[in-house]
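The chain that follows stands alone, in the form predicted alone, written as structure tokens.
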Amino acid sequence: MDLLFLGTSAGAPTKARNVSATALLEATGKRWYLIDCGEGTQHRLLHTSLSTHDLGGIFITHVHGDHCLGLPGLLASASMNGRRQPLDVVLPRALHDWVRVSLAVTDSHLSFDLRLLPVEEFSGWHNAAVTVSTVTLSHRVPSVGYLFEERCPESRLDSRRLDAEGVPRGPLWGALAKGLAVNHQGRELQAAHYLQPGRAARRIMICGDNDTPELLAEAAADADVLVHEATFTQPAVERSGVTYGHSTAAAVARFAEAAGVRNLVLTHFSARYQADNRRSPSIDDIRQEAALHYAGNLTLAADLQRYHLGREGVLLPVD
């Protein structure tokens, strides 16, 4: 599985960083998933190889504009580009009418079926490749994190079971290997019953805004990657006395170290932290603060950078 960050700034964009949006790509094939969709996300997509034709679902963490204002435009452009497949969008119920009205008053007619699913009633989502669940977070408004887990990765046929049940080798096996249901002697065989994973499933946790990382203790314990906001450094919070419902780099790093998180990705940086490390405050201040408390594989997400989670379980940037 790969991560491609389309926006890593908090609240407002900067010249180098757009507001929140993260793409998660399946290990095989072109299908991908979008977590949050801040204003300008569709323009960021133009700088990548991702297509809205291959978008498997959209998952919005909370109602704040830097996480959702790009959604109507992205949906309208997907339609103009000829998307036909239905699209599920999981988002707070308060945003449902806003999405519908935004499309209606701009005379935007979608070429695909849009299914808006309230996150407040979310009991899980899945397709053939991934299962998605949520974790409740703490912020000024309700916010969630989404846990993506692979389903039967690098699947292979259970040949012993097929032979035992007398299913002849050939086209039937080929169809099952592709995930298709087949009929054998009047009985429908579901591919899921005859496929086995070729390796352990990868699990990636992508969080919305959150001021209490400890809420992730159970979900993060088994996750291969935790993506969490680090809006401020500790000194900045001590000077202002407020967090605005966000986490510091130190708080997230301490939690990740205690939880045994293997790969920690920090994102959603306040616009005050500049890319030029010769100026203050800078992004490097966040890196240094986190590194003091976390000894695992630390990544500070960069806009339009793609990262790959390899077989060794280490998340690394893709050149």
Second form
Number of protein chains: 2
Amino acid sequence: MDLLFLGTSAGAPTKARNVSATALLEATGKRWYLIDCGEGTQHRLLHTSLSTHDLGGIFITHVHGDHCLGLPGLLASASMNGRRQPLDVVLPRALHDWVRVSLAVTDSHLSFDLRLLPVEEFSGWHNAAVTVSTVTLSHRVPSVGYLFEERCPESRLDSRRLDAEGVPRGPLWGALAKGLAVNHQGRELQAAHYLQPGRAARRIMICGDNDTPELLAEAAADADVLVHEATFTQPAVERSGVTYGHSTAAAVARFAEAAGVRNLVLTHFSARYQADNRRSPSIDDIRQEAALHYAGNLTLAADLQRYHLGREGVLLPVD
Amino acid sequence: MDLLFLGTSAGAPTKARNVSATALLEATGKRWYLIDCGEGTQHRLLHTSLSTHDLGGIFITHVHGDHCLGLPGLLASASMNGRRQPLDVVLPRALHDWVRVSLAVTDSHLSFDLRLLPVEEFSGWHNAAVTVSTVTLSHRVPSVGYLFEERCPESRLDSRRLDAEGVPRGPLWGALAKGLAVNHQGRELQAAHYLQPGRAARRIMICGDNDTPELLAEAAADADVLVHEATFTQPAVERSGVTYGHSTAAAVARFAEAAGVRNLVLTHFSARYQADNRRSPSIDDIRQEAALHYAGNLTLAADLQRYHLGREGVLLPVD
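Can you now output the form predicted together with another copy of the chain? The one shown was the form predicted alone.
Everything in the complex follows now, all chains and molecules, and the chain you saw is the first one.
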């Protein structure tokens, strides 16, 4: 699975960073998922190879504008581009009416079926390739993290079982390998019973705004990658005396170290942290603070940068 | 007065052009006005010297999303940047609740007083520097054009009148020149009575989507600049058989020629018209079609390009 960051700034956009949106791409094929959709997400997509035709679902972490104001425009543009496939959007119930009203008042008529699912009653979502579950976080408003887990990655036929059941090699095996149900001697065989994962399933946890990383203790222990906000540095919070419900780089790094997180990706940086490290504060302050407390594979997300989680379980930037 | 285009694409953004938004800048000082506010307008502003602190008012031409979806984010960011001055937004009544709901559901609390004014009951708007009036246009939904007219530009004291009324030169004249009321021998003198324009007032007409340029006959005759959409070329409309309520470059150009428009600015181009004129269709098709029918000063608006209307009444690009 790959990650492609479409926005890594907190609250408001900067020249270099847009507000929150993260694309998660399946290991094979073109399908991808969008986690949060700040204003201008559709603009960022124009600079990637991602198409809204291949969008498998949208998952919004919380109601703040920098995480959702891009939804109406992205949906309208997907429609103008001719999407026909239904689209599931998991999002706080408070945003359901807003999405519908936004489309209605702007006279936007979607070319596809839009299914709005309340995150408050979320009991998991899946398709053939991924399973998605949530973890409740702590912020000024209700916020969640989404855990994406591959289903049966690089699946292979269980030839021992097929042989044992007397299913002859040939077209039947081929159909089962493609995930299709087949009929053998009057019995319907479900592909899922005869497919085995070719490797361990990857798990990527992508979090909304959160001031208590410890809430992720259970989920993070199993995840290959933890994507978490680091809006401020510790000195900044000590000076201001307020966190606005956000985490510092130090707090997230300490948690990730204790939880044994192998790949930690920080994002959602306050606009005060500049790209130019000759000025202060700079984004390097975030990196240095996190590196003090975390010895694993640390990444500071950058807009439009794609990262690949390889077979060895290490997340690395790709061109 | 200057124009700075923040978005010149129709319907959806492209890599080079954002959706509709136009800034009109006062001849002196920093105050500016925003006409339409498509998604990503606040992002475009980051690449200009314009600040939402100096924004004198927002004027929305119609309800379509590519003309208004950037409003909630722009207002929220203006607030985060600490704006305190009240802000007037003239927009269709259908959008009033939507703006308020968008701010409420995203938990955005503005630091300034937001005054939403219905364009349907618009009877003109003015401050010390400009007067704004509307012209009703024709589109799939109700749409207007906004005519901006300078008030008493480069104003000078009417010394003959002051002398005749026996007002002594000195501090009283100075205060009147600054637009202040003064008291002279028990009589309150209003500055407006003693100020004269130093030059003719400029008039700039900025239109929403419109399929009938002739509706502008009266307004355009007086305007120094007409900014109008040219979404398609004539051959494109002839091929498709539909205009979607838009104008062709040819129709606008013919109208502008007949109405004696001195400066015509075309904008709101369909994404099919590419920047690269070795490919077809290209944006040059729009230019060539318009130039066939219009002999005045023709401009095809480009994103982030600023244009200055000089003393000679000619609109020219500035760096």
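The term rigid core refers to the most C-alpha atoms you can superpose between the two forms while keeping them within 1.5 Å. Residue numbers count along the first chain shown, from 1. Predicted, not measured: the structure shown is a model, and the values here were computed from it.
For R169, the Cα coordinates differ by 2 angstroms or more between these two forms after the core has been superposed.
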